[in-house]
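The chain below stands alone, shown as structure tokens; this is the form predicted alone.
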Amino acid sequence: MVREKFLLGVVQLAMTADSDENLAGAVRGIRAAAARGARVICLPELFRSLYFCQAEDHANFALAEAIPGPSTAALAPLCRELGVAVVASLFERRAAGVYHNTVAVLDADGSLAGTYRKMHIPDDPLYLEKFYFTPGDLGFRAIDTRFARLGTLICWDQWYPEAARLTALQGPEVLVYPTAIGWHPAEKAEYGAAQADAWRTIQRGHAIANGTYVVAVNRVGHERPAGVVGEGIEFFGGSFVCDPFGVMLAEAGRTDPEVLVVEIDPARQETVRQHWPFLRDRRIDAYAPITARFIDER
């Protein structure tokens, strides 16, 4: 059965060092999207704080919370009031010494519809996530809400076609990527345009290869939390929604908070997959080597 059309909201935010202020900004964005008819609303990665992974600092573990916990408790009544589902990316404290970068999906009745723990954990300059996050152990997931089945992935996951494929095979109408990505200021002039274009291109490729809508929701603003050596990160926004053929439906700017509301039509997914039947023509009998780290042909 093909689901009905619905409106999806994307809330691009600028973060501060004040967790409560960040929550208030997210609530304003959710309300703004809902006022325009959005039924599923997506927030950026780790929206409760500055992007703390720019430095290895044990004090930052105090930012973590349980799921369910304070953030889900704050958002659940809002979901019930507005009748919306919300995709919220949080720093999860699972146990002492075990922390995850986790998406919590709240349904329109305020219940916790499901969680996804980030599978691919980067370790790059100013993206020191391996210090903080245990790799996800829930696998790739699609989570049902009242309005849609959502494939939930997070930031660094967006570079991996395997993650998109394994999630898409579970039948979501939308792949959602809460994100925190930006430029190193010293590199922006030389590499910035190409980096942002690669980020957008790879995700449009996932939409086309899997015949599904893709949503990327980023943050904006220059962030240099206390203790960070260097210039920090300039988060480049550009949150967007593309359709199952890779057509860009909406794209936010690079510098300011913004709310996008876009129609998602599951019938479009059906039509695209009928005409470009990539899932039909997959050679699943020949893909076993994909689980190897590298294939030596000597």
Given for the second form:
2 protein chains.
Amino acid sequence: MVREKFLLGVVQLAMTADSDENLAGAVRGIRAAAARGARVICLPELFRSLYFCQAEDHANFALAEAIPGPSTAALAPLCRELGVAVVASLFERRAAGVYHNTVAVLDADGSLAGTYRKMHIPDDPLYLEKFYFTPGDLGFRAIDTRFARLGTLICWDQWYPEAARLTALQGPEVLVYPTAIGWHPAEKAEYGAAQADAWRTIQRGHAIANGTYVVAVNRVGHERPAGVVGEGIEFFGGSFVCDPFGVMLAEAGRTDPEVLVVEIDPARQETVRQHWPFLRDRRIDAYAPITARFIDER
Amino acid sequence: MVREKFLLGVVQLAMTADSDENLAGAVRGIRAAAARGARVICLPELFRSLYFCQAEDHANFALAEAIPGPSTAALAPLCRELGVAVVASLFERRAAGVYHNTVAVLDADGSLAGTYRKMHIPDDPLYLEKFYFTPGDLGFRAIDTRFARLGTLICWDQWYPEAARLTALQGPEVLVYPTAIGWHPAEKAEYGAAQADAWRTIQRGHAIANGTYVVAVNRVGHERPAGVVGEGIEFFGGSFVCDPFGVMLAEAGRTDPEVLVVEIDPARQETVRQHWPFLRDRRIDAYAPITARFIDER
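Other form of same protein, the form predicted in complex with a further copy of the same chain, not the form predicted alone:
After this comes the whole thing, all chains and molecules, with the earlier chain placed first.
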């Protein structure tokens, strides 16, 4: 059964050090998207805070919360009121010493439809996530909501074709990537355009390879939280939606909060996959070595 | 050990019904690339013939040849004379009733460095390859030559991230995709630009995901071999080389034979992979289900 088409909302945000203010900004964005008809609404990665992973500081663990917890409790009545599903990226406290970078998907009745814990964790200058986040142990996931089946992935996952494939094989219409990616100011002039282009290109590639819509939701703004050495990160926005053949449908700017509302048509997915039937011809008999770290010379 | 940089040649060709003429065109292209300094030279898919897979005709099996065989025998002295490695895509006769779409890699001393048999076989209107080609049974391969380790893949393989990954994990500096892709003339106006863009985008995605140079070598020309129903295929050229971050280095036109010569610098691969260390963080503990055909709801 092919689902009905629906409108999807992308809420690109700028964050501050005030968690309540960030929540209020997200709520405003959700209301704005819903007012334009969006039924599934996606927020950027870790929208409750500045991107604290720029420094290794134990004090930041105080930002973590349970799921369900305060953020899902705040968003659930809004989902019910507006009749929308929301993809919310949160810093999850699972147990003392076990923290995850997690997406909570709230359905249109306010219930928690499911969670996904970021599987690929980066550790690079100013993206010190391995210090904070235990790698996900839920595997790759597609989560049903009233309007669509959503394949949930998070930021660094977007560079891994395996993640997109393993999620897409579970049948979602859409892959959603809440993201926090930006430029190191010192690198921007020389490498900035290529970096943003690579980020967009690889995700369009996932759309094409898998015949799924792809949604990337990034933040904007130059953040330099207390304790960070250097110039901080200039988050580059550019949130976008592309169709199951990688065609760009909408793209946000690089500097300001912005709401995109884009039609998702599962019939389009069906058509693309019939005309470019990549899933038909996969050589599943030959893919097992993909679990190798590297294939050394024999 | 990081290898020395070298020049790679891409020979975009137009084919005719005359196999000897096609060989002569390939030889001219190889000489032209070598004269500009290319040390590794790549030819398009099935360069000895028109793209015969537009119709299912048993007579076309007569085009198949052994490997090693006439084509490798013709190219080997040229490789020795010029001191170049050549990637040659051939219609392989392996046994009565067992035919493959195969790449032969000839090294600069004229020896056969290795072969790769196309793993993913399409079957779509005018691309009736499942009639002709037994799926490859050599797995994914990287083949050493004097100048570089080459990851050899063929056309339809280019839509499969698994193929790029499994080849890249064997350590090549370059992934090479001999190709025969074009437009159905009736679709070109509406879908042509998106199709060519998707083709380029997904391969750039493989470069980014794996930190390898990617080379695609296509043919040009409108071919409508005898026996083909309809308007035939307008092969869209656009052969290109991109770097390990997906940056386009050179791109051929859509209508004419053309030789590109591009520098490949293994040190650039090393730098890109150090700065975007995707191979470091692969979740090999979680990828095993990629051998599933589809993951049905539980």
